[in-house]
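Encoded as structure tokens, the following chain is the form predicted alone, with no partner shown.
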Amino acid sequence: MKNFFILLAMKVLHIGLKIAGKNGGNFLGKIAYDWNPNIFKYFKINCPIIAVTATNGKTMTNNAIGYIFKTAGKKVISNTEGNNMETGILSTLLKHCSLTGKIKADYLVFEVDEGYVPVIFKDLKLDTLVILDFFRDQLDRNGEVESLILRINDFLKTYTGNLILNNDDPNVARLGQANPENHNIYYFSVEKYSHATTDMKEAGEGKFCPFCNTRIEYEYYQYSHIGKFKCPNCNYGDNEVYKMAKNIDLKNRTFTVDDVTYKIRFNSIYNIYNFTAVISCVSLYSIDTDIIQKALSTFILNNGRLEEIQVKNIPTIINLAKNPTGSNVSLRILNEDDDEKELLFVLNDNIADGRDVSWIWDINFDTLNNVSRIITSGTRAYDIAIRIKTAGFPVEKIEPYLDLHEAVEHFYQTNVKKYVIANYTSLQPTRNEILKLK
């Protein structure tokens, strides 16, 4: 009875949220699991649930899985706009379902932070959980990556559901072995593409075998420590793989996956990744190869993700980078882009993103290809700032503005191609102001 009442609250509440203008975020959530952190429980639900959880990409990839099952005529529900914490998966449930907590749908596609797999599904039943890579991020909030990586691992010791694994990534390739009882293990891995390196060229994690200790080898890094690596005492990484694909092209922004060539929208190894285990996933519910294909082929995120836009007839890209490996991936795109750019880079510090940002200083900001300036914004401009001054770039030709619409204008006052990186509350702020201009 005290589950059907808070309900009709929330019902209530969600009507007056709409009445004005209002989503609510994880606002029905928070209030429903204050009133009853059990309330999980009181749901009805009969369809499949994925789960895809990650440092980076838990949006693109989560987004995309929705996106086929709903152009293969499925009904989806899904937390699209992210609000990934168990209040935000809990505001998405009560949205949809019925007073007695029934929810009709076809699949439920969840993005889920990291730290909130084990609280979100000990009480929902997860058919299929993704996890595309695990990096440093908000380390006063997480903690050190080992310490994430292994309340995943002991939540997975009991888990029998589907498992999709990054293979080239090390810290989640071994969760593969955390429950040997359960054989719906898939593993997924790119080829190597043309910009991948013999050496790391960024801070990475999970050097050392989880299992014997022994140094890692890798034949190649694709980024970050995302790469082909063996253990050379135990074999650590030579898994059997699920999906795995090859060709990729990322000027025309194609690759293939079982021979069957996929054309998407990004161009980014990043991406390539992300749409690996999207196909890996959807592959598993026996989505027809041409509906994937057509799906890609138009699947797009306008959120700031890699967003290209034309802002007074300037290309414009845009992206999210809330943690050192995010702004090299971003950086990446950019020096593969021999044209020449400037770049608007946007720092806060608000608790959302933490207020440790001493991260920055293991971002790559000493190969810049061709960027002619750089302008910095938001509650750290001027240590952004000094970071790109102390890795060599001209001091003349770098402009900090604590103001943010100062900071767009100026940049938007030259006709040379734009990059913007912003990190996570920086980003709509700074999306809306050039989309002021636009």
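In this text, rigid core is short for the largest set of C-alphas that superpose within 1.5 Å between two forms. These numbers come from a predicted model, not from an experiment. Positions refer to the first chain, counted from 1. First, how it differs from the form predicted in complex with the partner chain.
Positional change of Lys11 between the two forms reaches 2 Å or more at the C-alpha, relative to the superposed core.
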The other form holds:
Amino acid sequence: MKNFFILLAMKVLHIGLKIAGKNGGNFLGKIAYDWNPNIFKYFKINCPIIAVTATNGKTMTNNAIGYIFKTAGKKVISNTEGNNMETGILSTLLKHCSLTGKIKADYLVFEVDEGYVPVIFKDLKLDTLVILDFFRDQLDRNGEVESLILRINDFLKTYTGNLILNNDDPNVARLGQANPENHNIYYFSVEKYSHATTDMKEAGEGKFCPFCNTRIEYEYYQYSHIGKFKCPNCNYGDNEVYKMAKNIDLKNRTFTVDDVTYKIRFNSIYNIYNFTAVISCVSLYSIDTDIIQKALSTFILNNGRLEEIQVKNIPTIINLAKNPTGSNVSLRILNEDDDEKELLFVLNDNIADGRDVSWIWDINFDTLNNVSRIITSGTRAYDIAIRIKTAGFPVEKIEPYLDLHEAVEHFYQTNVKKYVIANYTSLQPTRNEILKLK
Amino acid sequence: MKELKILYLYPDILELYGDFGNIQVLRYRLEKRGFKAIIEPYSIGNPPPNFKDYDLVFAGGGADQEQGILAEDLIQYKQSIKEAVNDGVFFLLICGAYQLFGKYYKGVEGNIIPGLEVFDYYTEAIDDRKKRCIGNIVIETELNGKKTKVIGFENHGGQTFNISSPFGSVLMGNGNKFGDNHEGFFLPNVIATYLHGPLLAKNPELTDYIIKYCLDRKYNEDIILEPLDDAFENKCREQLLLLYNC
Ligand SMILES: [Zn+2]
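For comparison with the form predicted alone, kindly provide the form predicted in complex with the partner chain.
What follows is the entire complex, opening with the chain shown before.
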């Protein structure tokens, strides 16, 4: 009786919020979770639940999976706005359930914060879990990556659903051994691309084998610590690959999987990994390749994740970068583009960003290709300016402005192509300042 | 051309908190003045370094698990490290490296990880694993008789005791332990500290203190370093010190 009562109360509250014209965000979930943390048990769900977790790429991958199912005519419920903690997912479920907790959909697709997987799926039966990557991220808030991986590993010890793992991330592939009884493990990988290197170019983890502590050997690095690796002692990393992306052509934005060519709207190696995970996932649900092709060719995100826009007729690329790898991925795209360009880097140190900004020293600013000016802004505009100066970029070409409005105004005084990198809390304010000029 | 030889210990392991930035800042401020910076890495599996051959030895902080792996490796050089310290080679040690140079590190379960015993201090983990000294920190130190503020970021669970000569007094933040008045360990040729940031990024005076010490010792002189354009650093310090009320 009690569970029915909670759901009912939440539905009434939801309707109330709707009448008041409020979206509610995580609010509904927060109240319900505080009331009864076991509330996840009370939903009646008869369709597959799919979850995506990672340090970087959750939103992109989650939304692409949902988009493909929708293109196939399926009913999908998903947290596309990125509310990815227990309260966010709970809010999404509460909004879509009936008064008795029934959820009618073909698929539930969720991006889940990497720290919350064990919490949320304790009581919700997960059909497929996709894990993309684990990078250092806001160490002062999240702690070291290793403890996070161990928590997920613990969760996976009793998990028997589909597990889709990035075979090129030693932090992720190791999770395939968490439960030897689980035979539903699917590894994905991406063939060496033209800018892969034999040395690690950007800060990364996973230097030692998690099983025998031997130093891991790499044939090549694609970016950060993502690449073809193997433990020379125990062969860790040598897995049978389920889906492999080949013929990576970032200029033309195409790649192939199982000899099928996919055209996408993004041009980074990082996206190829995300989409290979997406293809691995939806293929488990027998979605036709022509539908996947069609969906991926039109899939974009208009929220500052590798968003391409024109401002005063100047091509502008905006990307969120809340950790070193995110920034390094943005700079890879910038450096793989030979056109002259200017960069705006906005760095805040609010609580949600992590107060510690030392991670900017893990960004590789060493060889910027054809960058004629860099503007910095945000609460730590000077920190990032010092970082870029120390990397050898001419100091006279760096302009720090604490005030974001001023920064964006100066940025658009020239008509050179623009790249924008902004961290978590600075992304939307930066995007808004830029869109004002549009 | 005058040069400094820098030994960078375990660059592939002690690299979690952007401490590599210290090497970059040192190199930048040396090269801007026409000095040569020779930076030689050492890590597990490399031939043993001759510590006395270097003007400066640097080590940063790393992940807990990986730090354990390298402690076993480093301990084999205990004697030659002690000799280099006594010889006057400059040692810049951050966070995990700071702890490793002490007597020991006592873990949560009471297990003792032996240190290099180069210095008399020791570190104990705090009972609650989740409790750490985390946040921006400002300390005041004295470099060649001149007081200066040092800005950084601390992130450590370990509490360090028995410090005979601290690096500085705490103006904001914790220091060697929760709510301490002192931060780090300081000798004319040793700075051992919890400060990330990286330490040298916003503290050009401190960087120049280290550079001057190393050059003076190597070339037996009293060098006056040519001033550099520190406009960004100065503005950054001004902004943050005002914000932090220091
Ligand atoms: Zn191994």
